[in-house]
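Have a look below at one chain only, the form predicted on its own, in structure tokens format.
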Amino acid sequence: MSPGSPPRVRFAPSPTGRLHVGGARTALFNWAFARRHGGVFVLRIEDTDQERNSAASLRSILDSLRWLGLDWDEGPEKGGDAGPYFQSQRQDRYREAARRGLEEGWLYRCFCPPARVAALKEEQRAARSSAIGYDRRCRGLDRAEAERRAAAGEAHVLRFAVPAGEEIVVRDHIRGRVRFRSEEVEDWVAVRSGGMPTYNFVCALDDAAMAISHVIRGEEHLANTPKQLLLCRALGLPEPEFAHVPLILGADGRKLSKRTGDTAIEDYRAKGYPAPAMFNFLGLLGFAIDDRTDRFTPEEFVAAFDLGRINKAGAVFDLDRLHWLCGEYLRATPPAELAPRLRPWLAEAGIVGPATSEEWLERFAAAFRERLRLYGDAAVQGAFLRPGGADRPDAKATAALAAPETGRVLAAAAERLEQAEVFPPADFDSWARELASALGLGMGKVMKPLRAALSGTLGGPPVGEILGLLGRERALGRLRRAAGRLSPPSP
């Protein structure tokens, strides 16, 4: 990047997978600090597995960086002037630098056979022997010798011959300069038998071919940034400045995977998550804003993003607090705006359907947001809203149920709701209070029979909104139903 440009970033995904959560917060990164600083972020689709790719995985790639809010600036959809950002569009520049490689010395034909080299590499690591992989036994063949091989299609790959002697120093903005040997790189595969190139090949002509300035990727990667900066040299390519964020661990402190839950962020969203809560959760692993904040909207991140700050260590996936953070979100977010985002998931589970109103759904966010985590817990907390969802109560309720007096409270509380001009009643306590009065009974005596008839459980919101929730036809319904089973037999 020149002096006083602002940078190019860029997000690789391959779509032989959906996408996992330390891609997705390695493409937040990127996306932020290309918003920070003025600069481009780039989405460029690294499909050179033709056997593993497929529409599907990329469909879903970009609808979770969609649903993220992770917009990108050039690549799939979107065009640009460094394009095409597919790499299997690209192959043709790949061809002209592999050529280039073999007349200019620094790509080699290599014909060992794979099972040789993996030999070699069994042995070497039996033997605990300071040697790295390949042995080079190709890298001295004559030119002349190696072409006519190769004209009489005999199998082989190129390989990067890795000068000796020298130092490759990687400028991190995370872990400062990283020095690695030349000796400590072995000749790697560029292009594999079949003419297909490898990662390491594509990836660095192709950040310098869409003039990338920063690379910002995962850890994992570290190892093959000196391959990269060889062939940036050999090339005469600039070469970009990194940043390697921490790995992603899981509860157990090894690596993120199935093991300890979920991996995917389409997991996350078929689930229920808000996106700005997992936006929120994937910036807090590895960085943080300072040390008090845990909450923060997509431009309040941006502002405080920097390369620097990201910390070295692996970042503890704590699914705890992503559902209190969850819940936070969902507790802030006003009923008008998550009344439209609960119906899906209500309509799902039979508790709506296409003509419940927007005035119901809302009253339905207001009665149980204080209770949600997700989206998909509205489901749950409101199942007893389903047709007889109340006709099967838990085994706290059906003990209220059959306390002395619950049927003489039910009747006299369906008789009163009949007549009350109101329903429910304004002053629902009040209501309540002058019921209890009227019958000579406890407050306590008086609530759990009606809570419990009502939603089959001694949990959720007032009586009251559960009340309205039913509507009047609904709600004398299931008390008197409840009154009824409870009623001794006619003599």
Second form
Amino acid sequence: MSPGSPPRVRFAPSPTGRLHVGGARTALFNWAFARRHGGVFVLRIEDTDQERNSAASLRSILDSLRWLGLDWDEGPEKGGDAGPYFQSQRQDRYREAARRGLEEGWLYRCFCPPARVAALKEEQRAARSSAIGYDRRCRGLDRAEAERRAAAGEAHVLRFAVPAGEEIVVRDHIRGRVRFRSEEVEDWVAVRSGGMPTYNFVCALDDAAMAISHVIRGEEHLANTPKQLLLCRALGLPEPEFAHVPLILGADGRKLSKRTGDTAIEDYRAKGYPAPAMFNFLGLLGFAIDDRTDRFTPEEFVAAFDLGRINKAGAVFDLDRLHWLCGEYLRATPPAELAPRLRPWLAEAGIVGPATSEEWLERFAAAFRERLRLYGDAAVQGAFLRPGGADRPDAKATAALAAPETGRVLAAAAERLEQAEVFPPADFDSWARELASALGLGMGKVMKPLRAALSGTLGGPPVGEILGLLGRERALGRLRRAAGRLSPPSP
RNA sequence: GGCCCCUUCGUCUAGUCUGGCCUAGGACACCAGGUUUUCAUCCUGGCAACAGGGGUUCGAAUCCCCUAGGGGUCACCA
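Following the display of the form predicted on its own, present the structure of the form predicted in complex with the RNA.
Everything in the complex follows now, all chains and molecules, and the chain you saw is the first one.
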């Protein structure tokens, strides 16, 4: 990092889809680096692909970043001195650079039809040739003639005239110095036939214009870097430092794709993954604070963040680990805090209504907290609390209900609960023990049918908690309905 | 195929730059016990890795070379 001035980094998504987990982690690392060094985190929108851009994508990306807690200092909805932050609004600058490139000769007009170039590359591939891409045919065109053809409206692109014999060194904080020879770089397209510049062109231009000191991005961009560096040289622009972070892999060991699971941050949000757990998880992919810290706050992450400590190898997106982390976060959330977050999920599942009290939700949160991993789990696990939720007991519950003593147990429990002064009994354990001994049965024989009648299943929170969530009327109703369903005892 | 990157338990990783403290540590998952009215939580224990081969060195997971394997990239996408 250049001494003295605080670093400037950027995350530059293209609004052609939702925020991918890989992109999210890249953003996270950029953000952490900026925060760690008192630098500036810029958000730049690379909307040079007019076909695929969409406003919905942009909104989704911004929402996902905010959800993760990654705030930007300059960019959309924020402004800044280096704007505009949408590449579609920087066309005049790109045009000026292109004009200069043509004039200085490091850009040239190429009239080769796309089909010719495609065929060329096809040939190279088939022949297993080591030749690189475009054969530079138009590079030798007479300048005046090229201008004439262009003026006549002939379709063409602008290509970068890659110089021979140059060595390009990418200064990478993760991989050290990566060297390329300019012979290996093709004369890439800088401006499309439609006049729209390409990624490699505008990316380097904007990084320089926005005074980006460190380019932290995915490893898939490493092979592109020489093109951008060559452009910097042609324009006499300063070269940024780099950090190409390893890919996030699917279970198959390849770049994470939709085949191997959800790839959009929004998907995880929609399924009820807690944001802090997601942040934590992403921060653990390719990075570790030390040999034992696996849970941390954003502040702790920032304090420990160091580009040099990022791993070189790709990291598999391990859903098991994410789930575990989510559970850790939910268990650590106080019920009073958890309750409001659970509400929408419970409401959607028809478990609570607008009239449901905060107190009830808190009780629910306290009862379920240790068995939830995602907010969304509450809807599934709490399903039995819906009206009639115990009417169709599962296999195990049905078996428990079929025990010979069930009728006595349910009747006795209902009677005692009806008469109880406080509901549920203040000391449920003692209450249950008393009931068991009065019936001359073991605890298991008593609790199982109760649980089955109350919730239709044998799992879940302690029976005392279930009673509290159901309330006296509904609990008694369920006990009696279950008792009524039993076949009458033979005389 | 060319170029580039990578390689520690099944997975995420510590250790590698600054060889010895590593009979390689932690975590997830898994397995086995324990606690518990159930599930879950929690506790205890277990399984499990330096890709292979050569060097250098008194000593290598750590340094060098080779091989193998994996990945990325070769668009008028970003």
